[in-house]
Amino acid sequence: MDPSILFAATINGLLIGGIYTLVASGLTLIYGVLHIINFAHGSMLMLAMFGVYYLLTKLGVDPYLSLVVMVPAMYLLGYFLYKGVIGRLSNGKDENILLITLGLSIVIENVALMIFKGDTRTITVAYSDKMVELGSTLVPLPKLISFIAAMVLCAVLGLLIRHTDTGKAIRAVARERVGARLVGIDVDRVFAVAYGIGLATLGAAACLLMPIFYVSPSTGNVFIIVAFTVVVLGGMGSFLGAVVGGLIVGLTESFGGLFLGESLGQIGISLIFILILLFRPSGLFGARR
């Protein structure tokens, strides 16, 4: 096979992987660190993408400038959603959180379908068709921006968790919930903050996705299974693992599509996922239990 085709597939896989990493980074925090199985993750991403869509079409706000609105808005949504609904109704039980987030996902999707209808919406901005030359291949500028932003976002999240008081409290709650409460940490508040941060990353992801992707009420379903795969593949709670897992999934999909056809490209993702679970259930960068 022509090496230039393999090179193009590699670049395409890395860029796709960057998008998957971006979506999975918030889930890494919510699911990997706090062990909240957030089935509403995809639906929240869809809501954020509609927010970016209407900021552009109604107010003329560029998707990248929407970051200053969508990130804090999604954080506040996540914080108060946990405080008012998830935390209050779950009583701290993981199985209740699973059912509540699953119910939220169904409600949000159906309300979105009622309001926005089933139409697929895309946006066009001045740089939509801009291309950047990387070696012997051309890549869309918005995809390259999404990839770079995903790497920066994961690095910032990793530093936040490792070096700030909030991050240390999140790690303490994740490691030993009862012990954290005994030393004076407000566990419920930490959960709400972590859930808010997880949704804030979706706000950023939506701003970076809209120039290259479509939005409809079912858009979240496209990403949620892949996001869970990335989190488990990389190792629960590991932001480095989310980056590596996302890139592996992207490369697998790209090369699967190249050799098996576009419709069968995702078979390789399931295969790698099964192999990782068989030989390293804690994921590539997860701590052994």
Contents of the next structure:
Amino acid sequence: MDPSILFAATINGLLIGGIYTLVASGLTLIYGVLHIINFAHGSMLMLAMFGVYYLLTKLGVDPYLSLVVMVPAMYLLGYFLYKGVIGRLSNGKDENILLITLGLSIVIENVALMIFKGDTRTITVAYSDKMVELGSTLVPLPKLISFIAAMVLCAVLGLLIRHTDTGKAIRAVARERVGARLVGIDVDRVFAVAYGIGLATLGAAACLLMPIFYVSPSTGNVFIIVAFTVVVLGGMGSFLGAVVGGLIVGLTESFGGLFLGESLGQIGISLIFILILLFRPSGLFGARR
Amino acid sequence: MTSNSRVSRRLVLQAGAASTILGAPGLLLAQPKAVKIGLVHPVSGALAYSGSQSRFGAQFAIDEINAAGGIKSMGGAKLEAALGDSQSRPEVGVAEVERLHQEGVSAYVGCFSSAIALPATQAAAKYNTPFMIDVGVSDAIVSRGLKNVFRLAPGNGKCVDDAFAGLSDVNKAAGGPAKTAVIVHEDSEFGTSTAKLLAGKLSGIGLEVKEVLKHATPTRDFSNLVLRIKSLKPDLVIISNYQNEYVLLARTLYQQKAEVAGIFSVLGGGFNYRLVKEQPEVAQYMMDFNHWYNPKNAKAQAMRKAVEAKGNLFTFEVYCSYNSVKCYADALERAKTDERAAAIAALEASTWFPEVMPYGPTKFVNGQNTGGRAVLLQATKTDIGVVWPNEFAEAKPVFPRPKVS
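Can you switch from the form predicted alone and show the form predicted together with its partner chain instead?
Below, the chain from earlier opens the complete complex, with every other chain and molecule after it.
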């Protein structure tokens, strides 16, 4: 095979992997650290993408500028959703959270369908079709930006969790919920904050995704399984794992598509997922329990 | 006299009151029973947009018929939509057919997707209930000998034949710049069956198929596929897939500067006003052979305005479903009943004329309307126009398309 095609497939794999990392970074916090299986992750992403779409089409706000609106808005949505619905109805039981978030995803998706209709929407901005030449490969500029942003986002989240008081509280709650409560940590608030941060990352992801992708009420489903795969593959709670997992999934999909065809190639993701878990059940960078 | 007169007046009043009371149920009984039509569309899931548009079109026809006095031969019986959501899944489509049967529907209209239509029509066949296929192009839908299935729009066999006639004409008129093609299709029933037909018939118009590439639904990234297309250097890229993937693929082809004489689709899922509106550069000069209204028909233009006034796009799903309901209503008028066998017999004998379409009078052969036809379309930066056949054409085709770079 022509080496230039292999090179291009590698670049494409890394870039699509960056998108997966972007979507999975919030999930790794919610799922990996707090063990909340957030089935509503995909529908929240979709909601945020519609937010970005309408900010541009109704108010003329550039998707990248939308970050200053969408990140805090999604944080607040996450915080109050946890405080008002998830935390209140779950009674602290993980299995209840699973059902509540699943229910939320169904409700959100159907309400979105009612409001936005099932139509597929895309946006065009000045840089939509700007291409960057990497060797012989043409890379869309927004894709490159989203890749770099995904790496930065994961680094920031990692630092936040490691070095801030909020991060320490989240880690304490994740490790020993009762103990954290005994030393005076408001566990419910920490959960709400972590859920809020998780959704804030989706706000960022939506801003970076909209110039590349489309949005419809079912868009979240396109990413949700991949995002869970990335989180488990990289190791639950590890932001480095999310990056590496995302890139592995992206590269696997890219080479699978190249060698097996786009239709069959996607089984590569499942295969590599099974193989890694077979040899490292806690994921690549996950802490052994 | 006075006394008699008083009694008489009382008698009259009593008789009037009695007749009003006794007559009321009779008046109610005189109201003809509504005819329920089960609308089985995917209004959630991956095909939700198309399903919603179909539902809208069917409801539009129902409202229009009811406003005009209902089914006159049935005493003005009103049509009533019984809504079903197949959730873009074949098994749910079947479940909805069963549920709507319990609700007492007289006919079904649906299903948008061929993969859903195949089992759903089979389920309806058990009850011999007429099933009007609005969209769903696989020829297998009408080739299984099911007497209850009727389709106004052409199936993919005829669409491919006609599309190639159009493409061949356009190519010849331009001096034959296209000699090779790559086919890209989604890997379910619709894309696979259409691509098979396409691949088998391209040589008939002097085009060589360089490769047939399939992809899953959903596909998140088309970079590698476009890379493969570029390495094959075809003159034409022929696409057969659903909306989301169509948009993503078109965009990637544009971004990656795939220099081809034409991007052409047969029944392209995403070739619509939304694409032109949101991605004008990407859509420009793309061609599609698809169900379309007759742009030269005043009623069709008025309907487009009415649909757009309701904030909806006038996509093919709207008028395909609209006509399916109208065709069934015409059968009811002639059958004078919604009894299933009679309605099926009336449909079999149908010579109804769907004037908003570029069709001739209806003639069903094994459930397939042989009077239906699709047209060749081309997108400009602001609209979509018919470019072939000449009798319906609004503009001349731009072919080969100017280089993207």
